[in-house]
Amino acid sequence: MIGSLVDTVLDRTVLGGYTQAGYRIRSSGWDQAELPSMEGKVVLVTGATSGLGLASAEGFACLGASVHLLARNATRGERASAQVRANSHSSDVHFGLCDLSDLSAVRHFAESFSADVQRLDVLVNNAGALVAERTLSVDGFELTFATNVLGPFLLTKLLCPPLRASAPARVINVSSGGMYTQRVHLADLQSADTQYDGPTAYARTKRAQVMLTEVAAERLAGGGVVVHAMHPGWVDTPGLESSLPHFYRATKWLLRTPQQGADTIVWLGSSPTGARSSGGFWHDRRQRPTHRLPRTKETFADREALWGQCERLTGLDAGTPTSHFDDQP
């Protein structure tokens, strides 16, 4: 494994650490045998029709897991499932339909999944959105916030029973290195009071994901479920090409493959190391700091306030039995 000094330099320079060059340098010392068989394990990956989600699903299927792909488009979902089956030589690959920005759809999917599958060893919250103009979801929430924060928050909460039933289990939230540039504005979570900027709104939701990961880890402590956040670096995905075309064209030759970006997702979901801690932020198989700039730092009270707002907006009111991740089944 490369030395910690070299790794830190790569991480701080961004260009060195987030690109395929950084991945190749770091991965040169990794022991691929560390990834054990996942036979008998159930994995659910959201946003799994392309890019990181598809690569993650393939990675888990290759390890022998029963993999469920969640997508909002049936045609793309069926196509992705067929690709995972072909590339992994596994027939235990399934597809579920759900738009994470639609909270009623999230509730319906979680109910049917829990009834049909009954166990869940790894949940990967990967689905995301970055839109150029402020758009509202079917529930009236800003679309990026609904897709990246509210939907995954609600899905994770509703799937806590099968996660606990499968303990030790893991939740992996896919964030972005862009979150280092932003802090969460608790008084304007849905970007209604300022001029809307798609990349800024996206980065703030990715910061929110990391904050919620830390709170979830605390609330699930001792229950056999660990929660991680990670960022994949700069990855060549259809989402990046469509949402940030200028950045994509300028950096295409530097970008990681989806498989390289998804490596830490699969590693966190399968390796012994992924079960030993909770609440961390990871990149290229190492835990990373959650802040680079003083202006982005939040307090414990800020994280709790964000959690409370997510409970309220998703209908998980604080006074109900299902309002907290630390309630017992």
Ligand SMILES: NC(=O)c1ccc[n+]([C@@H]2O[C@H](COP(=O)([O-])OP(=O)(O)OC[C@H]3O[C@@H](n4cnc5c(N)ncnc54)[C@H](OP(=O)(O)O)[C@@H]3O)[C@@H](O)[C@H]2O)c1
Contents of the next structure:
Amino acid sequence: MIGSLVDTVLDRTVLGGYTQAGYRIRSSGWDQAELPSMEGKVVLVTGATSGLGLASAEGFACLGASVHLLARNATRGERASAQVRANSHSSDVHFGLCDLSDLSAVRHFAESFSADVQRLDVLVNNAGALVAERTLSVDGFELTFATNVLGPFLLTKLLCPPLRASAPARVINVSSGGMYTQRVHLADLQSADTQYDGPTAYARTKRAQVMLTEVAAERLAGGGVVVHAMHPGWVDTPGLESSLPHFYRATKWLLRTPQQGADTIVWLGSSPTGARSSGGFWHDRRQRPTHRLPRTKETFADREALWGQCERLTGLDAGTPTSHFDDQP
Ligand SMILES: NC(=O)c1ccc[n+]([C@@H]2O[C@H](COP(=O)([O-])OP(=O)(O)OC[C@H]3O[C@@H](n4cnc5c(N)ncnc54)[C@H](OP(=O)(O)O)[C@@H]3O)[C@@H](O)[C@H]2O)c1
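Pass me the form predicted together with the ligand as well; I've looked at the form predicted on its own already.
Now the complete complex, all chains and molecules, led by this one.
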């Protein structure tokens, strides 16, 4: 393992840490063989049709897990499943359809997954969107917020019963280093009050994911489910190329491969270390600070308020016995 001083310098310089160079330096001391077998474990990866999700699904399948890919398009889901089967030499690879920006679809998917599969050892909330123009989801929410925050929030809540049934279980939320630049605007979660800027709206949702990870970790404490957030660095994926084309072209030669970006996802989902803590923000197998700038800092009350708004917007505050995230199944 490289020294923590070198690691911290890489992290602070961003360019050094987030690129392929950072991954190569840090991973030089890792024992890839140390990851334990995941035979008998069930893993669900959202956004598994390309990029980081596809690489994560392959990583878990190679460790022997039963892997379920969540996709919003049947052709892409089928193609990705075939690729994971071929590259992992595992036939225990499945896919389910769900558009995460559509809350009814999330409810439907979670219901059928819980009925069909019953257990869930690792949930990877990886699917993400960054759109150039302010767009609304079918439910009328700003699309980035719906896809990156509300859908995963609802999915995680609804999959708590199979997660608890598989305790010790893990939830991994794939955020972004871009979240360091933003704070959440609780009065304008859906970026309606100012001129819309896609990357800013995206970074705020990524900040929200980290805040919600901290609250979820507290609420699920003691129930055998740990929750992590992580960021993959800068990774050569179709998503990066289409959403930030200028950045992509300028940095292409520095970018990580999807496998390198997905390494910490697979490591958090499989290693003994990933089971030992909850609520942290990880990058390259180390816990990282959640803030770099004083202006992005939020309070405990802000995190609770964000949680409450997510419960309200997803209909989880309806007061039914199963409405709250931290209710036991
Ligand atoms: N690449 C990077 O440098 C980078 C850096 C930081 C964080 N991230 C994060 O990493 C995650 C994966 O991104 P990526 O770079 O691998 O991009 P990607 O290749 O475009 O993958 C995104 C995945 O999300 C899926 N998706 C998007 N909207 C969805 C929806 N409404 N319902 C269901 N699935 C949906 C996509 O499905 P389709 O195939 O149907 O489009 C695709 O499978 C994202 O959360 C992103 O924010 C990436």
